[in-house]
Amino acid sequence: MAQITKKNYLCNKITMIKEIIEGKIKKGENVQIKGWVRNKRSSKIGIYFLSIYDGSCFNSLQVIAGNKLKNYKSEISILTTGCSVKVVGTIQKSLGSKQKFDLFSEDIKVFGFVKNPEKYPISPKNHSFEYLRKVSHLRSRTNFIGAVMRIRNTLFQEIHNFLCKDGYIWISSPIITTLNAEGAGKMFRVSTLNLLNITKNDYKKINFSKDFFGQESFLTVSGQLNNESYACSLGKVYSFGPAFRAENSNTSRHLSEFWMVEPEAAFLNLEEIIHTSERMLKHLFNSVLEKREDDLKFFYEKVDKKIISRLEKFVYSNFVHVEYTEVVKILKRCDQNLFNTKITWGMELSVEHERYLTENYFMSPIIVKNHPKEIKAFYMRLNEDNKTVASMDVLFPKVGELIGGSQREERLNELDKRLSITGLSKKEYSWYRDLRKYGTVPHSGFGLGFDRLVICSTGIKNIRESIPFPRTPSNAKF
């Protein structure tokens, strides 16, 4: 077995383009990079200028390929966009004005050519988002999707960092469940039954006892109920994973498969969990500003001229806190011709209401509190007025609802009343009721739509561009 020496390791070490762009590699240092050709141009004196990217940052690195390279004619001359290469060479100060450093190549190895370059789906031209969704397996090669995914990754890491430092313990809530956490809405069924030969019981209904789990099962819409059980023993917990809703919503804000961050904390009331959500959002936006400056610059130039200033405002300004009842009064005072739907107390706010409040009236994120009990889930704590629950929705400009949360109903009698009113079975929720029987405590939590958070952080307009492989009605390709 070959011995690994420091010299051998340094010779084989791959340098990330990000390190070179950030000036962490000294002038004259010998490096090797691996990546893909973004474009190629030639000079009159027999030199090719290759723009190489490796995904580590937004920018590409210019590689100087001279005609003395052994494969100059046979391979380098026929490189096209999308080809994969390894380049060994020396870092030198660039003679051009667009970049600080160039890589003067000493050896270039081609891993893979693009077959039929004229048919390459990600050719170097502008493509519509609709077209790129049809080639989702390749669209990460574009500047746009690459930048989105790096920001998405930063947000993912920083959520874990923030909650860990705040004392939260990560748990993996189940994806397969028998309960609808929201108590309403359509769910995706999980089954191994033969659809061509369904077994039915004496009541001519599907016999789910013959199914894999022995009962009707679904993909989860939320891990909240499971999180509550662990919060009532571990104090502060959170889950972070996919959730599924079988609603036929073909909008720019909805996905059938989406990601949720769901913190749950014992002994916290509504105001305390609101404070946690606001601190977390400010931390996340600040992290994007600090760590993804190159990608944000791209979105500033190509997508939204206000994205950077808006994120800075989110970080340094307090969110507006307002009661649901006050929101209704504000909307009623407006010219009702502004809205397609006339607002009345007891209604859910529509998207147009949310956008008016955040973009025109308050011109900032707002936190709407204490909604009518009829429009909120059964598990939210009933307020003393017997009309509203201790709920909160965090609404953002251009996005609408980003976070939904509440103080949970810890009183068994009140919970049972809500289950009865909403037509839910005490038997099916027996384990959830147990939490109120055995050492019940006040507790609160919220769910943050991660994909909408990506929209807030980039300025992109459609949630389908916020996730690698979007799942929407009639679309589960790839």
The other form holds:
Protein chains: 2
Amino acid sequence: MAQITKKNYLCNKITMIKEIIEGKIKKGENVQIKGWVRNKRSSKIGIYFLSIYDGSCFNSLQVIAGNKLKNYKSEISILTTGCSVKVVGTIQKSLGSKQKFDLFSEDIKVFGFVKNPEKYPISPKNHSFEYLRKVSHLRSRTNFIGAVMRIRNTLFQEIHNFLCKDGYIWISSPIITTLNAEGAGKMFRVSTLNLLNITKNDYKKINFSKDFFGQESFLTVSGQLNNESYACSLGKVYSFGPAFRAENSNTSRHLSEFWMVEPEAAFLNLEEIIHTSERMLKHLFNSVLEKREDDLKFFYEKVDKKIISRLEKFVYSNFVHVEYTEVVKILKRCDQNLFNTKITWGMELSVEHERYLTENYFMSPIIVKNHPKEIKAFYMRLNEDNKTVASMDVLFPKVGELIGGSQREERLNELDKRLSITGLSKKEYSWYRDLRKYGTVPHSGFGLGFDRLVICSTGIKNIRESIPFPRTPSNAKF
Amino acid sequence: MAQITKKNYLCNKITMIKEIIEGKIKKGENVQIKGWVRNKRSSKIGIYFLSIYDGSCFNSLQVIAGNKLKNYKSEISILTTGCSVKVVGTIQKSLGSKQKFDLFSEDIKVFGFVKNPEKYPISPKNHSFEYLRKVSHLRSRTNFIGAVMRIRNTLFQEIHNFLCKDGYIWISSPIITTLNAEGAGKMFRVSTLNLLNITKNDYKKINFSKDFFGQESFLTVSGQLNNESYACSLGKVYSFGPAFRAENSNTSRHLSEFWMVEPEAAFLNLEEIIHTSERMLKHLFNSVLEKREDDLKFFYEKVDKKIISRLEKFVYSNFVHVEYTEVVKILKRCDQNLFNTKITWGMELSVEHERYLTENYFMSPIIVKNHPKEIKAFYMRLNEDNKTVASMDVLFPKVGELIGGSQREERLNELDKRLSITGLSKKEYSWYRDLRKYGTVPHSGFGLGFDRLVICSTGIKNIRESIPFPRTPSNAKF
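Switching from the form predicted on its own: structure of the form predicted in complex with another copy of the chain?
Full complex below, order starting with the chain above.
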């Protein structure tokens, strides 16, 4: 920053508003900023105060535009919310109390006006989330979505940082798959077949041999099985990409296209992968607290008065670790009128059970482990009791399941038993079985729903606000 | 590392082989490693030398297994390539010349043997790439694929690091799209329709209103248009994810599913985005040289004697910047028998032209800019000559196009003209047009084919070796 001089704007250096607000530019220095008008106030003495944002941070910069500017009347006076400008001027101590620094402008260039400002979809008034989703291409201009996306970015970058430091190697697990998933959810078909001319084989089934990949193909629901292949050679790996569920669930916690990070580590057992997941989450919440203070302040003020204290609690107190069997006992001891479904050992926890445990009973994130084998996937390692598997679900207040993971079954004979009981074909999983035939190792992993993590980190209510362009049933616009 | 003591292996700390090879563990220290047998030699004096790898780096660690080990005869003597082990022992200076440190074992536990070692698909002999693709679930156990994947990871992490430092915010652009792309390539359809019961509307067209998203949906070919929406509010953004082309191209440079990083920056013009792309590439090649020395050495020795000097040249010399019009003149001056196609102004460069320019004429990466508008997409900014657009292609020796980018057309009237000439509907692109109606700004961006970058950085010949599980026509196995 030391090199910033009067000449800077001549050589076209753009100063980010973040740098000015954080006090990294000295008083009296000449800078050039580029951004958009958040709003405009006029004073009686022939001055306009423009709030300019450029996306680099939550706060806007106050620009003082005096009537000596050559386009004061022709352009500055008709600026409205959303117009784009370049401002050249000098940093000065602010006379107002809301901000430390102002930019006193010497030259303002308007790049683009807003046509028909009265019809501008992102006018400065409050808009409903439902309305904003209809203008998803413009909603990132709001304070709200801008703040979400900066926090989302911080979480994303810090996941990579954490896993890299821990020795994990990023791999791209495939998105298009021919493996019909292990009951994780309904899948989307990927095809180039001409729908007006579908051919069938002798058994009146679709002839997929003519499709692009020569067999029926889908969008992945999880990269885990592929990741296991790489963990069994590179040790610690992770994938981080989109995953898909073709479920018709119109809830505030489900997306048809969502992002998931899936670490997979050779030689780690259940307890060790639980420890990794907890360390990672604490690192992430701490990063948001440290790096996104301005955005968090907004959520504290406008969305959720408890967001900061909750994040601090996530960082500083240990999560509750509890056995599935113990959880069922706790729920059975409750007033049974609390729940629509009466719990018995062997059932999956429903949303109401999860919420009760995290929000009322423990009032904390909880890690439930060792579930009955019948309600978990075939690849989870059978425990010695022969009834439960080495599973783990991390449940959060308000959000429910944030992470699901397990130690994987590394014993070929046990895996084969589970494949057979689950009705899956040994042949289809032959490559997965190979990992157990050739130098098998104990290994574990988990999947973290990234968009739900954004909910946890902001206090927002609906997952549709956690991602730029949400895909849900009947909606893949933009 | 200072805390490593005799007690370490009791508390289950796993030391990465990388740490030992890099000399971060002191001689005489007791450690525990976990990994797989690369190979085994025996000596006449009752000792086995085991090469153990764990994926953390290219080189294996030599483990000395003496005949005092309790399972020397029962297990150590029958170990073969691919078996998985835990070794507890002491770091000592190596007596051999190939490595600095050995691990003298005190205890070796075998996790998994290789069943029928003579049939092990990844036996220590050389395998063809075609063969290895048939065992993609095991091929990361080879030195070759392991080295590619570590370099791929370094490139991936450094792209994020570079763009973050430059002020870019990562956004997830959607994978499923209803926008039928701007001629960028054939698309895969995403659907949940029952193919045995396709319904048609009155015009005998498919009734997509019953499909999952209520209209015909595809896999994205590029996140650019979505990224533009976010650049026009957050300033600098980038997406980094999978993209898809349903082209039947069985070449060594094409994948049906590939990874692409797409930065998009408000307020940058063509020259500035070219500068960004060149700085980024130099940073990436430099990172590979600095951080993946061991893996690069392997490619130098086994694949391409010029890989290191070429990467150094990429880092230290400037890329050639050249106008499309100039390139055509150069090609016209050549012996016309060199090419199958005679070049004229207005044509796209073909692969033979690109190779001649980068490998024979300039012998360098080149950035070709300002192409005729007729051969480029509608969104590129029209230049003042009214004939060319503000485009840029970065071409590399051997690989061809690595990056394609442009300054975008920010003027609504010019954009509308181009939409109309290209035969695209104003209605379908209405949201994209909105970005020009409301505070439009000059902006630019590019897309970098990540898997091709891996080719450039390793010297490998075929893009199918650059990604864990390649998807190509008729192949989406594993």
